[in-house]
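One chain comes next, on its own, written out as structure tokens in the form predicted on its own.
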Amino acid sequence: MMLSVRNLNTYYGAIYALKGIDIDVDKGEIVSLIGSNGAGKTTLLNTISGVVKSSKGQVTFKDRDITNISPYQLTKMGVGISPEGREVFPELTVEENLRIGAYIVNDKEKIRSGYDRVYELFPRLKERTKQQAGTLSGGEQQMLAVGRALMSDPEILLLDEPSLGLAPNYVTLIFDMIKEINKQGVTILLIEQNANMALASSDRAYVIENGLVSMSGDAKDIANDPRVKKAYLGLG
């Protein structure tokens, strides 16, 4: 198993945010976490990535304990992170933002191939290499955030709400790129409020409710469950 979470418990101040979460992500998969606002999805990603410390439980990456590890060390191990809200550096150019994503890479040729890979996935970014990131549209900033996470050549990519606030055409484009990145050999853990698109793009899925996993299984089976249809897909 590439990524494994066992009995993870996390507090946000006095709020008991994660109450014993178990999830697994195998090599080559796209696994989505769906749930409503405040369910604990982002807290889970932040705890896996070391931004928030857990109070109990274990996270392993390729059988190595990474519980409460620093994000810097996690990146060095092969975990890429694209946070909620994109968080690009607005005053820096597209190219400079991407270069920051390669801060652990010392090989100039590897950095150059990283640029090529990102620009092939997102041709719009290539057209805007010298443009300040703050002047990009929301969709372009999201492309940049994903591209920046790819610059470290990760084995697994953690994506937090990549479609949030985007126009429909950008949502489609982002999900197409997620599938393409996965085809290139990158395992993906995807947190999404757009349950319809997430489930259609994933191999497996977990439903998070009130800090607990309420459902898990094949993404198609989850999408066809009447409870999920009613609560998250606007059907039934």
The other form holds:
Amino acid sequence: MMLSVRNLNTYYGAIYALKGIDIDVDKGEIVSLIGSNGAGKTTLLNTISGVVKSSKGQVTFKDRDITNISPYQLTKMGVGISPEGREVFPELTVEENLRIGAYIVNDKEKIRSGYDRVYELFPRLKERTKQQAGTLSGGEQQMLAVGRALMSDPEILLLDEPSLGLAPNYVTLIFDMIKEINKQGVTILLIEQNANMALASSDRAYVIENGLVSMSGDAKDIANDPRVKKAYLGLG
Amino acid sequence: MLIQQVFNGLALGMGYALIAVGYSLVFGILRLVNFSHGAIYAFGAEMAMLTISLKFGVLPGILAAMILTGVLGIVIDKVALEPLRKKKSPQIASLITTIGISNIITNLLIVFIGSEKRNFQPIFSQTTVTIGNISISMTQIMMCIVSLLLMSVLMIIVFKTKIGLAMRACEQNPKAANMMGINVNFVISFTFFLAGISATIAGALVSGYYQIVYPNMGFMAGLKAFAAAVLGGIGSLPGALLGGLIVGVSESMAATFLGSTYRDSLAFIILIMVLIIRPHGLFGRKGITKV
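Could I see the form predicted together with the partner chain next, after the form predicted on its own?
Everything in the complex follows now, all chains and molecules, and the chain you saw is the first one.
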């Protein structure tokens, strides 16, 4: 397993947000976590990335214990993060934002090819290299957040709500790019409220409810489950 | 007379500007007014006095004092401020901590060095250049040159280097910077180090100018430099420079034309007037508190 989460427990302030979660992500997969608002999806991602500390349980990445590690150390190990709400640096240019994404990379050649890769995936960003990130549209900021996370050449990408608040054409584009990035060999753990798109793009999925995994399996099977159809896909 | 006072004020203002950048750098990254910065400035001047008296030469002495004071800045952050950040304490806790630290540093200086005013040897040659009826001392010219040089170096660090890019990223979004592999606490330490270095250079220049040094010298100078930083737009380096010069010139004017009793208040009158018209200062950005 590339990423394993075992019996993870996290308090978010006074709220018992994760009540013993187990998930696995294998190399090369796209795995999505779906669930309603407040189910604990973002807390799970924040606990994996060390932004929030867990009270119990373990997270391992390539057999190394990374429980409660500092986020900045995680980047060096090969984990890229595109956080909820995009969190770009508003007063830095697009290019500077990407340069920050490659902060841990010292090889000039590698940084160069990082820019090329991101600009190839998102040509829109190339047109805006000298523009301040705060002046970009929501969709462009989302591209930048994903591109920035790719600059460190990660083995796994953690994506938190990449489609949130985007126009439908951007949603399709972002999901196409996620599949493309996966084809380039990057494992992906995706958190989404847009269960339709997430399940259609993923290999496997976990349904998170009230801080617990309520269902897991192949994305296709999950998408066909009557309970999921009713609760998350607006069908049935 | 007027032009003479403008020159005197500019030289003094450079000193304020160098202290003001310390407030601006730390405020930029922590959104915190570091009220211990005036005491750090006094510490830098006292250390320069000590290290120069060791007779290794003026320049090595000041360099040693810069490093000592820079390290003091890092220690203040590591011992007193970083633990507060870890506990996500309210900003007011950090603010009162910096005021406490200010008093502790001043107190320790008095205990170990003594509270009396001591003679600080001139750093530059005592010659003066006379043009018409204006005379400018070598010290004043050198104060301007050294300050502008240091300002340029700081601007290059912040806008042209990798660590500077990290400083700006941490300033705008420390959480995201952390996720991108930036050790935010290291960047904060580096910022405190830069602030300490600038304060020491300011301390050595101003002490060399007045030829006097004492532990409480940072109190009024620190407040005026803080006023200069706010006047120019706190967080902005060019703002700190302009603010420092305005404070320096106004002080020099007030002392000459209104009498030395008005020396300390004119700078603050100007500050208040500017803030009423431009609440974010001359170079301040509106969005700065939003990010």
